[in-house]
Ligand code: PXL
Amino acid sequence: MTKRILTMQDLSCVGQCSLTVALPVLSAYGVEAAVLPTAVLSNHTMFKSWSYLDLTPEIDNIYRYWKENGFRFDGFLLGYLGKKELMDIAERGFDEFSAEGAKIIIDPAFGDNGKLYGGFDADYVAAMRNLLRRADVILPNMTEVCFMTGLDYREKYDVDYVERAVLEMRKYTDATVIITGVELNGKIGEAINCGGKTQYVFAELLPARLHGTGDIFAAVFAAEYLNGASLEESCAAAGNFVGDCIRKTDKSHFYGANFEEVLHGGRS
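In the form predicted together with the named molecule, the chain whose sequence appeared above, alone:
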């Protein structure tokens, strides 16, 4: 049976991130994608200005009809939510709409490169950290781990630092911790920890850092994982896919990665 996933994140009308990434990627990977848009933005927040329509007030209504129609989801993929009030709403969603054995995958999606995205603060970070106790798998990057745990953020680090980051994160959740975008020994990859020894999956480190690659990674990972791939296989598939997207992205394109051509079969 085709798996059905509910992805909760914003809809940025322009910008190749969150739902405009998750929907096509999940579908192309053979997963039925349902959406809970948390907000509509004119464009993502790495542009110089943006509008923001909060959709939180509509969600009660949406949930009411989902309940009436008896919808259930095999998985949840959470990304950029936008407001801390959405954490409770997400928990209600898990409680009311999980199919048996449903997997909850959360990408905290509030920061990168040592900084919070525009509009986020310490309260949001704390609320996200609290939500992570409900997850089966979490996909923070190093910036997000540091904000959530108080670990000092570093541009350059060694494997001991990554192991510390994993242990710090484990204090807040029993979920599988997958730290994304880990750079070690000239490669980039993921540190995967389910409580025992940390496993690493690496790919080629490319010179470009593009916006939205975390969202692409999360969507591929979630689809592969729900379809039965192991954690390592899902990370490898997602990491390689992101690498291909970066290679396909024109140098003059500054606001996202070219995942479309890769989905379309790598046509250049």
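Moving on from the form predicted together with the named molecule, kindly provide the form predicted alone as a structure.
Nothing else is written out below except the one chain.
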């Protein structure tokens, strides 16, 4: 049977990120994608200006009718939430709408390159760290691991540093920890730890850094994983897909990655 996943994040009307990415990618991979938009933005925040409509007040009504209609989800994919109040709302969703064996996948999505995204603070980080206790799989990058654990952020590091980051993160959650964007020996990939030995999946390190690639990775990973692929297979598929998107993106295209052409079958 087709898996149904609920993805909870914002919707940017223009810009290749968040729900604009998650919905088409999940659907193309054969997963029924349900959405819980937390906010509507005119465009994402890499542009010089934007509007923002908070949809949090409507979620009670959405939950009410989901409950009346008996909806259940085989998985949850959480991305950019934007404010800590939504974490309690997310937990309520887990409690009320999980099918048996539902998988909870959380991408913390609050920072990169050693810095928090605009509008986030230590209270948000602490709330996200608390939410991760509910997850089955988490997808933080190294910046997010460092903010949640207190580990000193480094731009350059070795495998011992990655292993320490994994162990520090495991103090706060029993979830499978997948640190994304790990750069070692001229390659980029993921460090995967389920409680034992850390496994690594690597791909070619490309020079471009594009907005929304983390959202693309998370969507492909979630679809592959819900469809029965292993953690390693899911990471490899997601990493290769992101690489293909970067290769298909014109250098002048600053605000996202060309995932549409890759979904259409134009892989390198």
